[in-house]
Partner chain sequence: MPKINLKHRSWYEVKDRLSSFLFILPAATIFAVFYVYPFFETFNLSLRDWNGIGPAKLFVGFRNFSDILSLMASQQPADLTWWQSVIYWLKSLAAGTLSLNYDEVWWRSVWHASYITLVALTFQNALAFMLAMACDREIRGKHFYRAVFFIPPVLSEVVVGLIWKWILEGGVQNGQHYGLLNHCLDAIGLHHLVNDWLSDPKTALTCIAVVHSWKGFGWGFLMFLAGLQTIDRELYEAAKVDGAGAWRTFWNITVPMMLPVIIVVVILTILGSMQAFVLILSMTDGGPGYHTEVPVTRILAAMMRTKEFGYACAMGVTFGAILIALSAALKKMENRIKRI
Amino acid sequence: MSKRLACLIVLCFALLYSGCAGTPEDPNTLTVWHWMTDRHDVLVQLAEQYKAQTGITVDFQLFAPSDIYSQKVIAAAQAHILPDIFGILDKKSVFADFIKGGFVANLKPYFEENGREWENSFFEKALEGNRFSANNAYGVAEGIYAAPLDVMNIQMVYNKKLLEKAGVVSPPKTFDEFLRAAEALNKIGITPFVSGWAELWLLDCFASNYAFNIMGIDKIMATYRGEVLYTDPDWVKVFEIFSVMAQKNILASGIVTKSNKFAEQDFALERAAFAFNGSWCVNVYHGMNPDLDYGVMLPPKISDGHPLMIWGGAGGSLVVNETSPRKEKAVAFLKWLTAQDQQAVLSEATRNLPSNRNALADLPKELADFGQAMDVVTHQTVWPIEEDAVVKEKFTKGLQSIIIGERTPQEVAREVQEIKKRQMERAIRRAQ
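With the form predicted together with its partner chain in mind, show the structure of this chain by itself.
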C-alpha cells in the first residue's frame, strides 16, 4: 500500500512541476545541439577558450548519428524547445520550413555589418547554400540564415599503387578512359570502383554530376518543374551510365547495400582502385590507413556538351534560434567560431576544409586537392528549385535496381516519370 502511495505522490509531484518548469534561463549559457562527432572534442575545447575570454559558457550537446539528430530537431521544433544554436541537416525546403515556422534567425544584418566584414571572410560557395535570394521559390524572406563551420565537396579518389599495378599511367579524364582503366584493373583482379550507394543521397549525387555533364542545369530544372520528362533521351543516358558500370563489372560487389562507412573501409584497405566520396574522407582514410597513397580527381566526364559539376558547399552549418533570449550572444559566438584562428584550429584537428578563406594554411595535400575544386561545385541548396522528395526516392531506388540488373534504364525512366506525374497532380491538388 505504501509503495502505491509513494508512486502516486511522485507522479503528482511531477505533474505539479509542469506549472513552474521552463528552460533554464541562465543568460550567460548558450546551448548548441549538433551531430558532428568528429568535431565535438575540438568544439568543446574551443568553447572553453571562449568562456575564458568572455565568461559565456557554451554547452555543445552531441546527438549522433545524424538521422537521430534530425528526428530530435524536428520533434523539438514542434515542442518549441530548440536550443540557442542548432543545425538543420535537411534539404533546402525543410530549412525553409524551419525559417517560416519562426525558428531560425536571419543573420543577414550581422553578415553585412562593418562593410560585410563577416560575409567576406567566407568562401562564397560556403554561404551560397544558406542564402535565400529575393523572390525565391520557397517563399522565404531574403537573407542568409546559417553560418558554415567548414566546406566540403564530393569527388573521386584513386589508389595510385593499384592504378600503377594495372598499368594506368594517369587518372582518367573521360568516361571512356575510365572504362579502359577499369577493364585493366578487372584483368588483374582488382575491383575498380566502390562507393556507399546504400545511402541514397550519395547515389543521387553521382547521378546528378553526370546529369549536369549531359544536359546542363537548365534542362535539369525544367525536369523538376515537369517540363521535361524523365523519359527524355538525356535522362536515359544518365541511367545508362549505371547499367554500363554494372555490366562491365566495375562496381564493387554489394555496392547497393554498402553504407559509406563500409565503402570507406574498402578503399582504405585497398580493396578498390577508385572511390566516390566527400572531402571528409581525408580524415577517415588517415584514421584507417595512414600510409594510403591516393589522389583526388573529378569524376571523368562523359560528354563535352556541358561542364560536369560536383556537389559541394557548406559542410556543417549552424543556425541561431530566432526565439532565444540570448540571440545576440549566440550570433557573437558564431562570429568568433568562424574567425580565422578558430577555423585554423578546427581544420587542423578534423582535416576538414575550413569555411573561412583566410584559414587555408597547412592543409594535407589530398585536402588541398579537394579544396581546389571548390570553384566547380554546385548543390541542390543553390538551385532555384528542388525535386520532389518522393520522386527523388524513386529515382535513386531505381538506380539501385539498374545496378542489380532487375530493371533496364528505360524501365526506370518510365517508372520515375509515372511517380513524377502523380506527385505533380498531388501538388496541384494541394495548392487548391
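Form predicted together with its partner chain done; form predicted on its own now:
Chain alone follows, minus partners and molecules.
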C-alpha cells in the first residue's frame, strides 16, 4: 500500500470518527458544522442567546481550512452521519448531488410560509445560488435548498484623498472618465489602479463585468455554447480594455503576479487610488488602516448598450439535513439566525454584508454602499451554462499576457478560440 493511499485512509477514518461526535441524540441539541473562522465566536454567542430564548442548544463546530471541511462533509455523507445543519462548499453540480442523495432538505415550503415572509426578507440575489428552478439541468426538484448567512459582491473602491489631490472631483462613471482620472493621478506620481490579478478568478471577474456591458448575457452564453466566436469584435473589445489600461500606465507594477492580499495592502496603505475588490475588503481595510477614507463605486461602464453586471450573491450558506430527526428545529433556528436583529449582530462583528435586506440600515457606509448594488449582481453559479475550464484558463492567462505586452488582443482572441474549438471537438467525441 502506498504511503499516500494509507494517509488518505487514515484521514477518512479520522473524519468519520470526529463526525460521529457531532450528531447527539438529545432532541433539544442541534449540531452545526461550518468553516467560517471569522464568525465562529459571534455564532457561538448567538447560540447562547438562542438557548436562553428557546432552551435549544446549538453546537457550532468549526472545521478549517475550507478544503479540510469539504473533505469532512463528503466523508460524513458517505457514512450517513451528517449533522443537523451544515454547508456545502462546491460548484452547483456537487450541491445537486447532495440533494439527489437525500442529504439536503428542500426549504421551499418554509420560505413560502406567511406570504413568503422569510423569502422576502432576503436579497433576491442571495437566494439565487441556492435555488433550483423547475426543469433545471441538474434534475433536482424545484426549490430553495439553503439559507444564506451573508452576501458579497465585487466592485471598485477609490481613495477620496488621492482623487482630490489629483483634482478628480467625483468618482468616474464611464470608462473615458476613468482614463482621464488615471492620467491626472499619473501626473502627480500616484498609481491609479491595483487588484490581485495573479488570482485568475478575480481577473476573470473584471473581464466579465465588461463582457456583460459590451455584449449582454445572451451573447456571452451563446459563446459558451460555441455559437459565437471569441474572435467576434465584441470579445476583442473586452480584450482591448486590458491593453489600453496597460499602455496608459494605469495598472500597478507587477499586477499579474500580485495576490489579492498584497493588492489590499497597496490600497489600504494608500499606494493606489483605485482597487477592484469584494465587499469583504471593508473588514480587511479596517484592520490594515482604520482611518482610510474611501468610497465604493461600480466599475465605470464602457457602453450604453447593455447593463454592467458585477459578480456577487450568497457568501456562506447553510443547509438542513433532510434525515435529521430535529429537522423542524433546525429550520426554526435558521429562520432566527437570518432574522434582522441577528443579521445585524453578525454584520457588525464580521463586517460582512447581511443576507437580510432589512439589516442594511445599521451598517458602516462603505459596507452599505456595497449592499446597494445587490440588484445588479450575477454569478457563474446562476448562469444557464458555464464555460469549459480549460477555455477559461486560456482566457484569463491570455489577459495576463496582454497586460505584460506578450500578446495583442487579436492574438489572444484567436488563441482562445482555437482552444474552444478543440474542447468542443473533444466533447463531441466523448459523447459518441
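Keep in mind the model is a prediction, meaning the values are calculated, not measured. Take the two forms, find the largest set of C-alpha atoms that superpose within 1.5 Å, and that set is the rigid core. Residue numbers count along the first chain shown, from 1.
- The Cα position of V58 differs by 2 Å or more between these two forms after fitting on the rigid core.
- Positional change of E48 between these two forms reaches 2 Å or more at the C-alpha, relative to the superposed core.
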